[in-house]
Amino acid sequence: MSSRMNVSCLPETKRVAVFGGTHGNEMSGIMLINMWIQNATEIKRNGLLTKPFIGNPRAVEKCTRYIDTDLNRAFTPENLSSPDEGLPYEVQRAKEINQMFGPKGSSDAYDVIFDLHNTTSNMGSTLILESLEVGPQPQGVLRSNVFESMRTIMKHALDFLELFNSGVEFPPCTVEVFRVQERMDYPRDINGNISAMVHPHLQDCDWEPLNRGDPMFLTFDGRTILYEGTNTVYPTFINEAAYYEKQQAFVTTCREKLAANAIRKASK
């Protein structure tokens, strides 16, 4: 048994929400949620109320990322406290979701929310704070391997919560993480138009080291633009389709190891 000094005691998890369709063209989460709405047996666990939920039904119906604005960026304090009249669809939807599963920071809020996303980048299965990204998968396309990967991750996540609630103590461990540093835009001309592509040596190399002097972009006339940073970084979201409008070619991260205490359910 672990030393009591090194154990973090956390509240029991009682209510879990699983979101899909926050972006209406990310098909794995949408299909899983619709499947679980029809038959929730797969996501039932002892002592847990698990609710599957489609975040942006209008965007799902049109198989587009969003209708008026990105729902994933709409949960700001300003939006959630704004009057209801004349709001963009996704801002109104964010307010509705906040009331159903929150409000944020309140004692009535759900204990855990899993938000299922797909990426066009070659990121594999990635946990991002409260979100889950699995790729690569084109927008509006369903791939069986990505679907099954996301399904398996959710099974393990819910199994973990059930074990935690039952009183199982999980031992201390170290966790490798990638901390976001900088968002890198594509090279642009004086009119703001993209003037270079992600270099083929970087394309699909999410989580791999990018060192000073490595190829980063390739201009349309064949010139290579090198990475000039002083430290090795680990790019991800490389050439993500949804981020062209956000002027982002990829993000750089640094690799770290975090030490985690043992955890168990707090005594009542």
The other form holds:
Number of protein chains: 2
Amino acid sequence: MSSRMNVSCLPETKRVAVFGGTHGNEMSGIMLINMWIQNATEIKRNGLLTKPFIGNPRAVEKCTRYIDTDLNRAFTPENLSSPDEGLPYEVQRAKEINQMFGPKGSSDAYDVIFDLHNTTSNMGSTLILESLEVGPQPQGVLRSNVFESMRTIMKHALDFLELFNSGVEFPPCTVEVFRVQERMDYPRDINGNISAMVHPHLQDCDWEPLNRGDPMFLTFDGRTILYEGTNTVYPTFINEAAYYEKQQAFVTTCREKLAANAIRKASK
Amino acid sequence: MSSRMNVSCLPETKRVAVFGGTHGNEMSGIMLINMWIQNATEIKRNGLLTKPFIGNPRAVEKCTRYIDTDLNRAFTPENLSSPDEGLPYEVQRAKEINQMFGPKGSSDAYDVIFDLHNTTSNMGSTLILESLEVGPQPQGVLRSNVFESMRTIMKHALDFLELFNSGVEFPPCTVEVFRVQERMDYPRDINGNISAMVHPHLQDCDWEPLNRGDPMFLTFDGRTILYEGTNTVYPTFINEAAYYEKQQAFVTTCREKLAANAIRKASK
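In place of the form predicted on its own, the structure of the form predicted in complex with a further copy of the same chain is requested.
Expanding to the full complex; the earlier chain stays at the top.
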């Protein structure tokens, strides 16, 4: 049958890690992981080893994003191969995590890592490659609705892997995605200080179209700055707390459709 | 005239300080103060010296609540009289601020201090004694609506002082207030870890009545914990990020009416 031709056969998923606290002030993942470390019943699945893990325990203890440097940007080849002495805490931690769950690209590496994050942006539930972003939720706050969303998504993700391992074939589908295009900084004065805020018409409007001429920023002296790009874009991570230091007010994305093949487990 | 009998005559207000960044991750006050330090036109009033001031510059730089200890809890008589050597940063800073704007209770002290704060709780705009709390706004985020609210309130507060100084008499009035009663902690397990979240029916319901039998917390295993007090209370600071470390899920308040006398400036 021709439909069988397009089935992608992928290796069985044996080991899954679920990370929370990669950023120490993103509470939903931290609380879920701590709960699952105490009692893993909820994340057990047939034929699957599931490991809950706190990424940055020292930052969790201080309820801060990181101690020395952003752990989520620390898994570079340079860092992972650097000698052990005198490293920033998160670089040392990245090396340890790479040993435990990798090494990256090796046959010893875990098959899947879910990395649970929160955002202060109004993004709903967002899958970003391996990581999972759910908001809006302020840093250091645990909101039950955000917690339960993340818990439900993880349930479905693990159910999916269990079914996949059992040999179920999943049909082809089309998925709407947003592809990141450009990072937009806040307007700044000559000293580099922020001189405008996200415009109230853009605030909380993650994933909604931004067209040429739409309000984008509001300066402290009351002027509106318009979006002047020619293409419609879909801003997201709008006014995320952690991205002020990364000089990013939001990112623009474009909307695309991806066609996914049917998939099933490869025969041994 | 008998109505003249109840006018409270108060001394002229000569010097006013406006503080932002007492907590280094509460962005509205920080941005307003920085803006007013660069250009004070907006806060100038006849006959009033108005001083904009960043309370905790090192915490602002790191976008964190504090470096060593909470500055807003550091102005104790013990701290203010302690010898200078080896002090936590915020205790040292409290002593400096007390020298600049106090000393507390002395005739050299500023007449009024406005201390601008943000909260992650859904509290709207709240006047707390001298301090001013506006939310909801996540830590490290600047929302234009919260920024503009705070700016407007400060405009009216300074206008009021200018009118008062000019001799205008303000009529008596009745004000509805909420008086803090009890600090409520999160439910905890035997290790002291949080075992429940603010219930979704209570989340964001600051200032609304909580009656006996109303949902208060939701445990991680799905049980609802009800409010069992006999009196109706008005919770606020519900799920404030900064109060997890203070073991506080919310505070209860009772609603009261206060009668204020008419006031005017005392004759010299």
